[in-house]
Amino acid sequence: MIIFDPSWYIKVKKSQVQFKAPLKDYCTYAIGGPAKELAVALTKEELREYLIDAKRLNKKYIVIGKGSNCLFDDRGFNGLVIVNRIQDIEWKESSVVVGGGYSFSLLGIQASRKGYTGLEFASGIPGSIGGSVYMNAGSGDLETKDVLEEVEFLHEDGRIEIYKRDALQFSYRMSIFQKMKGVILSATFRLKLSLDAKEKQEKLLAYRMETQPYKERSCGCVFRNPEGDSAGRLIDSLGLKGLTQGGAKISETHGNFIVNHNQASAEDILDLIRYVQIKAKHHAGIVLEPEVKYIPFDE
C-alpha cells in the first residue's frame, strides 16, 4: 500500500454542474427521478476537487460509473452525483492500465483482439473498471481479483492511494473498497499473451448474449449466487420466470435478470426482489441477498 501526496495535481476548470438532471439516463435500468445536482468527471483532476468540494460542504454524494448496478429512487437522489467518466487507458507489455470509468467489457474485447488472455469473461459483463473492481465482478470460475495488479483510489480527503491486489481483501462479490469512502480511480490489470484468446472471448460473448437478456433493460444479476447453488436456477425451478409487477419483470431467459420492461418504477423492482426474496425463503429456505444497490433518495 503506498500513499501519494496529491499536491502535483493541478487545479482545473470543472465541467458544469447540472441540476434536476434524470437519473435514468446515467444507468442501465432507465429507472431514475432527478438528482439534486449531478457532475459529469472526465479526468482525475475533475474527480479529486468534486469529491473534496462535496465533503468540505457537507454534501450528501455517491459516485458512479456505468450505473449499471444502481437502482436509483422513482423521487431521485437528494444530494450530488458523481459519474467517474475518466477513460484513460495504457496497454503496456504485460499490463494495461484502465481508468475507473472505462468500460469492463470494452476493455475484455480490446484485450483478447489483441492476443491477451484472461479477461475474457469481461466482455458481456456491463460496468466499469470502477465498479467491476468494487464488486470483484465475474463469470462463471473467473473473477476481477484474478487478473488484477493494483488499484489507484481517491480518498474523499483527496488524498491518493496505491493498493496492490492482495490488500483488498476480495471475495465473493466483495472488495475492501465496500468499506471505503472514494472513488476509484484506474487500474492494472496483468497481459499474458495466447493464440486463441479472441476465438475464447467471442464464445464467451455468444454464450453469455444467448443465455441473457443482453438487449433488455436491466442492472445485470439481481441477486448474488447462493453459496453451493445458482440464483438463476433457483428462481427458475420456483416458476417465476416470466412475472411482472408493473413495467418490470422477471426475465423468461434467465431468472436471475429482472428488467425494465415497460417503463418500469423503481417501486416495481423492489417489489418484485422482495416477492423473490419471499419465495425462495419460504419454498427452498434460502435467504437471497440482492446484487443490485438500491439508492434512496435521502442516503
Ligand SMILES: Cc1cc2nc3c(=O)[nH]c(=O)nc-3n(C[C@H](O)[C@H](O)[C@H](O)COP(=O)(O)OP(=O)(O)OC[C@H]3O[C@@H](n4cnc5c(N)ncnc54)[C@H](O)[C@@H]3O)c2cc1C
Second form
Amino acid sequence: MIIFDPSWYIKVKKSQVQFKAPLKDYCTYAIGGPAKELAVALTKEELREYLIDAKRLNKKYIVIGKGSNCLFDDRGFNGLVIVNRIQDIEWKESSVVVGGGYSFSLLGIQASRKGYTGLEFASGIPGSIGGSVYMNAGSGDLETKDVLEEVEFLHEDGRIEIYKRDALQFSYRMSIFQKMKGVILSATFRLKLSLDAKEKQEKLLAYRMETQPYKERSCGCVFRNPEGDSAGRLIDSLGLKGLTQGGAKISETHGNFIVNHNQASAEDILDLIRYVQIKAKHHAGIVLEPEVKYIPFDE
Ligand SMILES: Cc1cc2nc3c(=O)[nH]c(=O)nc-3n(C[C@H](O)[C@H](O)[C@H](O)COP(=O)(O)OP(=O)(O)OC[C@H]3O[C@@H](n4cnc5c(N)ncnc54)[C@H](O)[C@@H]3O)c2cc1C
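After the form predicted alone, can we look at the form predicted in complex with the ligand?
Complete assembly follows, chain above in first position.
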C-alpha cells in the first residue's frame, strides 16, 4: 500500500538546522567532530521536509536515531545529519504503533509493565525504533523482526510505503533497509498478554547490567558474532581484554565492547578494531566484521 499526500510539503524551518553541531553530543560513544549541518526532526512532516530538501539540493545526508551504533569520524560529517526524534506512540488492543525516534529500551519496559510479552529483550538496547528495525537489533534468542508487524518507510522521493514484516529480508543484524535510501518513520509491533512479562524483562535487564559495561561510553558490541561463535568469547580467548589505544579500551567486562575510556578519538577506536581483526585472523583464522556503523567524513 502506498500513501502519498503532496499537501504535506511545507517550507523547511531553517531555524531548526544547526551548523557545525558536535556529533559527539548525538551518539553514545561521545565521539565525533562537527556535522556541516544537523537537523532534529520531531514530526514526520519535518523529517520529510529535511529529506526532500536534501535531495533537491543534492546534499549528502544521513539519518540517525540515538547514535548508539554509530562511530562518527573525528573530522565530523561533511553533509546534513538528520536526527529522528519522532516520538508518537499509540497503544492498541493487540499492537503498538511507535514513531521511529522513540526509545526501543523504553518501549520494552513499557510493554512488559503493561503485561505484554515479546519486547522484554528491547529493554537495555539504547537505540531508537528506527535504528533497531534497520539493524534488526536483538538480544539472546530474540530479534526485532520476531515482534514486528509492519514498517512505515519514507522514500527519498517523498513516497511513504508500508512494508509488511515478511518483505523485509531480515537476518542476523540485517534488514532490507540497509540497502535502501530513506527513513523508517514508524513501526508496528505485535502485543501478546502474559503474566510474567515484567519479571522476565527485569531479569534480562539485570543480567545485561551485570555482564556489559553499561556505565561506560560505547556502541554496544563492536563486531558481529562469527558463525557458531561469540566475538566476545573469541576476543577474551586472545587475551585482548583491557588492551588500550589512546583513550579507547577493550572492556574488561565484555570483550566485544570497545569503550571510550578517556576522551578517545574515532581513530583510537578504529585502531583497536583493526588490531583485533588482525589478531582474530592470525590466531584463529576468523574474519571479524564490525557491527558498528563507522560514518566517514565524506561518505
Ligand atoms: C550499551 C549498549 C548496548 C547495546 N546492546 C545491544 C544489543 O543487545 N543488541 C543489539 O542489537 N544492539 C545493541 N546495541 C547497539 C544499538 O543500540 C542498536 O544497534 C540500536 O538498534 C541502534 O539504534 P540507534 O537509533 O541508536 O541507531 P543509530 O546508531 O542512530 O544508527 C544506526 C544505523 O541505523 C540507521 N538508522 C537509524 N535510524 C534510522 C531510521 N529511522 N531510518 C533509517 N535508517 C536509520 C543509521 O543511518 C545507521 O546506519 C547496544 C548499544 C549500546 C551503546
